[in-house]
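First comes one chain, alone, set out as structure tokens in the form predicted alone.
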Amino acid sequence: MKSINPSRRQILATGATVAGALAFPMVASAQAPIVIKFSHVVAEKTPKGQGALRFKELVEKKFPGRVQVQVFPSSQLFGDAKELEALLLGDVHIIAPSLSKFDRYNKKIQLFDLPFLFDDMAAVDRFQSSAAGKSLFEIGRGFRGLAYWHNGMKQMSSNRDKLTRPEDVKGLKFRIQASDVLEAQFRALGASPQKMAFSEVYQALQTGVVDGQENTWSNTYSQKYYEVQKTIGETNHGVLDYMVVTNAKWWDGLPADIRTGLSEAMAEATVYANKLAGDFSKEDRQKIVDAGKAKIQTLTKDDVAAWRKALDPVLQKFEGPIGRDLIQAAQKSNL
């Protein structure tokens, strides 16, 4: 099947169409085609979205009749604290939260939330493709790992007119997931982390309850938090990804021919989110800048080394649970 790339602008204007476009067609069979529910909780005009959306396409073309994929974008069915409950109990099929979710199932995920771990995208590509990489799907708890989909690297913000060097963030109110990683990468630098949901972060910015936040481009446009920020950091500190994952023994119970075709039509579709995700991560970094009110301030060699050192004992604190080989692997990912 060729490959077809839409402008973010084509994806903008038929996003809220484009479910009812891959409407599964009427087909008479003597068997009801198996049911899949992709379940995630965000808009259908993200790259997560646009990748569901492709996903449930690749599949119904692959399996006319057999396979009917219902996807539910924006917490339509779940939401962040109730999508993996709901996965193990069957309610749902498919899912693809935040890396820092998993942190609870399996330590060794918390590899991605290490700071100034990877030096860029290219490099957690490389990471996240090799074998080393994808022993992370073997989850356990009853969870699988199907294929890592991006957002991007992440920048940090606050309310202050400095944001380069450690000592910048030192005292202040940061906004984190729920993530042991990120808690400690917070403390070493001295500010205070504060766990809070997606949803509460831009009113908590705007009235003082936090300084500051780390994101991605792309969350920091969409949730308009550059208008409540002074600052913003390029510090590419982290990474911000998702791991589509299926509840383990109902992915063993179907036929071997439409696991194939699943996993076939899902390596396509995370090539398309992952290319969507790189393209509106410039895109958004750019209307930042063009809004004129957060001020971008990029970091020499010297900030970044400084971040590093600062930020060296988290590494060496989660070392243990994560494992040295492990983070050795995705270090050698940097070129």
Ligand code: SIN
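Can you now output the form predicted in complex with the ligand? The one shown was the form predicted alone.
Only one chain is given; partner chains and other molecules are left out.
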């Protein structure tokens, strides 16, 4: 066996140390950051759009060079029919679909689509912060709920001159999100519901494929529905909110410190997005008034009572799959 003289050994040892010292920073700098793809379907200037950007900002500040968040707004990456599947396949890591879009995966979340369940957004907020509300984060099927984000109460719009009474929508075609509760809601009103992806709604309204739709002030303004609808009835008949969700397996595989940091950033972005949602609802309603295109019609107490009566059978119909306890817990949040 060839002996290695001390000077050679020393050289080799020094060489190894130098190589190690050089290699480590190379490995560190070459190590790719964790890339988180956050996809959604609305415009950037909306509560969800801004919430996603705030989350990115907070995460990248917490983990410079270690985590990168890429936000894809306006259905750029996946439309709402596909984003839940894409999340399960690992093609995106975080999405924030409207609660209606969990219909295929979890029947209890249909709760949020029940008409006239919540009096206002404060009641929605109280329910979402309660133990019953948080229990819905356990969606199953590979999803993990991280937070609720608000958008706001829904209003109905149509291409007719009047929209204050349930009979004003009878016989009209309405675009709805892919939800059986929303389908039952419009059937109870004698209207014809059509499930359609969010990205297709403007054109469908413009070309008369559908006569009307229901949405929040923020979506009605940012998607320009008010330009292609004659009337918006201020019905406040339901809520359109979001659940921010991730792929449970991907999330559980993240380093623990990153998971903690992401949860903290999500909590902060949630407070921010939910405050913005209230501001957007007021401002976007006013912008629609100022644009002078669709006219906004408000409802009397008598009108609201007529809508509630017409839609009451929907609550009865879905009490079984959603669960009476959950419905009662939600109703209790109306003070």
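Positions refer to the first chain, counted from 1. Here the rigid core means the biggest group of C-alpha atoms that line up within 1.5 Å when the two forms are laid on top of each other. None of the values given here were measured: they were computed from a predicted structure.
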Gly190 C-alpha shift between the two forms of 2 Å or more, rigid core reference:
no
Taking the rigid core as reference, does Ser74 move its C-alpha 2 Å or further between the two forms?
yes
On a core-based superposition, does Ser130 travel 2 Å or more at its Cα between the two forms?
no
